[in-house]
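Heads up, the chain below is alone and in the form predicted alone; it's given as structure tokens.
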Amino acid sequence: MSIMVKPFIIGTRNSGDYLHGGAKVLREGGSALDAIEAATRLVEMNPNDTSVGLGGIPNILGVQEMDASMMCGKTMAAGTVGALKGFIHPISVARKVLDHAPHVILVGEGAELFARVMNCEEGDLSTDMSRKVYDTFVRDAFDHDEIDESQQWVVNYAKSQNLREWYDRLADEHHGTVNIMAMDENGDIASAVSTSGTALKFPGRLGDSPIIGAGNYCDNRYGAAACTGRGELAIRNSTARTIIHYMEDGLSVKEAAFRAMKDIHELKSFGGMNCIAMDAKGNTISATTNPDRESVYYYMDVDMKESEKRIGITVSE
């Protein structure tokens, strides 16, 4: 299928070095699955960015655990991991799960075990201000003697400060991800997704990241979607899947992500959501519930030399 559309790729970073990669992928005629993949991959490359790959700030124990996924708009295929510790690429192990297993998602040391078979580059994550930031938060909140290797403190700490108020009390810096899409010559669809998830949350927590329908969505029919924020509130609302939704019954993009935020709004919960969002005829858009924050994302097509900053919408209670 040909369309008039130029291949494009969008994502959620203020640094257009990674959509150059996408984009270089695009204009050699590469697929849409392709360029959002090295895309993504050198966002988790760069150490200034705390809340995906390299440099990501760990969990409350202090491990780095990363969610990604990656969808196809074509065949509406998925790979995701969860809490996958030790690899550089999580975006490249979701990517295999998409090509190579039977599955959709994988998580823990099930997802560890299949990237390694797969080969998959393995690292540590962890960098100086990654480990500063987890020492600082364990010295201001405990004295130092009174940690342990037990882990016991852990368990201490949920139990004074209320782990569901304590959670409630992380700022929204602490929630960060990356969404790239695009669409490739054929006029094929993909998107990616990939964090280290909130920063200092308790092991194992999984965002709406790694959750088809709730951080990621792709249908070629009609676009795709993807959420950075508090990814509980994208779960509970299936936010990725439901703005395609709204674009199926009619809508255009943009006013389906309008619909969408307000959905978040209803649920009169603690934190912020914001999405990125494409329709198959190449419309983009982003939203945010947060009224003190611009909502911005980056646009880069086949023909362009640098990347293109676009404001999107915010969308009040």
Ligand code: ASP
Given for the second form:
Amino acid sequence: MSIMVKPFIIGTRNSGDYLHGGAKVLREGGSALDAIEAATRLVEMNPNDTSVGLGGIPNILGVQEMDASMMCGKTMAAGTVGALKGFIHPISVARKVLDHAPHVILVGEGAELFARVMNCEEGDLSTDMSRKVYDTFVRDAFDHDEIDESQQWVVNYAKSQNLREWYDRLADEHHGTVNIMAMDENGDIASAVSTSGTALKFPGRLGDSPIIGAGNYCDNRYGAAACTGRGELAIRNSTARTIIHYMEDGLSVKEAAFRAMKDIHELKSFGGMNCIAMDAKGNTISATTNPDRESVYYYMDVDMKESEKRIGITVSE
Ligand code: ASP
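With the form predicted alone already on screen, would you show the form predicted in complex with ligand ASP?
Okay, now the whole complex, with that chain kicking things off.
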């Protein structure tokens, strides 16, 4: 395929300082897949990002369960992991699934077994900050005396709640995910998503990030799309695949993202949704359903020394 545009990489608001890792790969002639993995690994190592990798806020039991996915637009191969514990780079485990597994999604113990088979790096992702957020939650939510090793306190706590209202109340400040996508010198595109999911989520909960079509989708012919926000919404609407579908139907990438965010409003459910997307010609956009927040994403091509902040669209009800 001929060179269509200068190779570039884009990512969500928390990735601006890390896109250089992917741009370097692209500059050296590397693939979009390698570029997005490299940049995502850097975000995963940022201990101050409490929603991705190291320092991610744990689930209600105090355990960090990571979700991550990668998709290749050229082959439409995908690899994802969900509720993964104890591995430093969830995105690289997802990459191994993409490259080597006979399956697309692996979760929990199976994902961990696979990661060990693939010699992925094991380690503790908790930090003082992630432990503090959890301890504060436990202190606020529950009388410390009643906490025991058996997890019975969580059962008691959950029984005392309307679980949907409880989930609605979870603090948005600890939400987040990283979405990164790139186009390489062959015009091939790829997309990556990594997250610790909704802070203090119920154990075993999968968000949109490891669900191909919900939080991540990529097809060389049309483009790529990925999401952050309340994952349940993107799962219900198949948001990432829908954005690609809208482009396939002739909408521009901006119109497609706009319409997908309108669809989220139609669910009339709590929580917000955000997306970044690109088309096969290299046009890019981000969008949010949150009226109080500017939609921000970062862009870096191979000739740029640092990433550039771009403003997407806010889609009201
Ligand atoms: N989308 C992620 C999830 O639902 C979290 C987020 O982006 O805030 O797991």
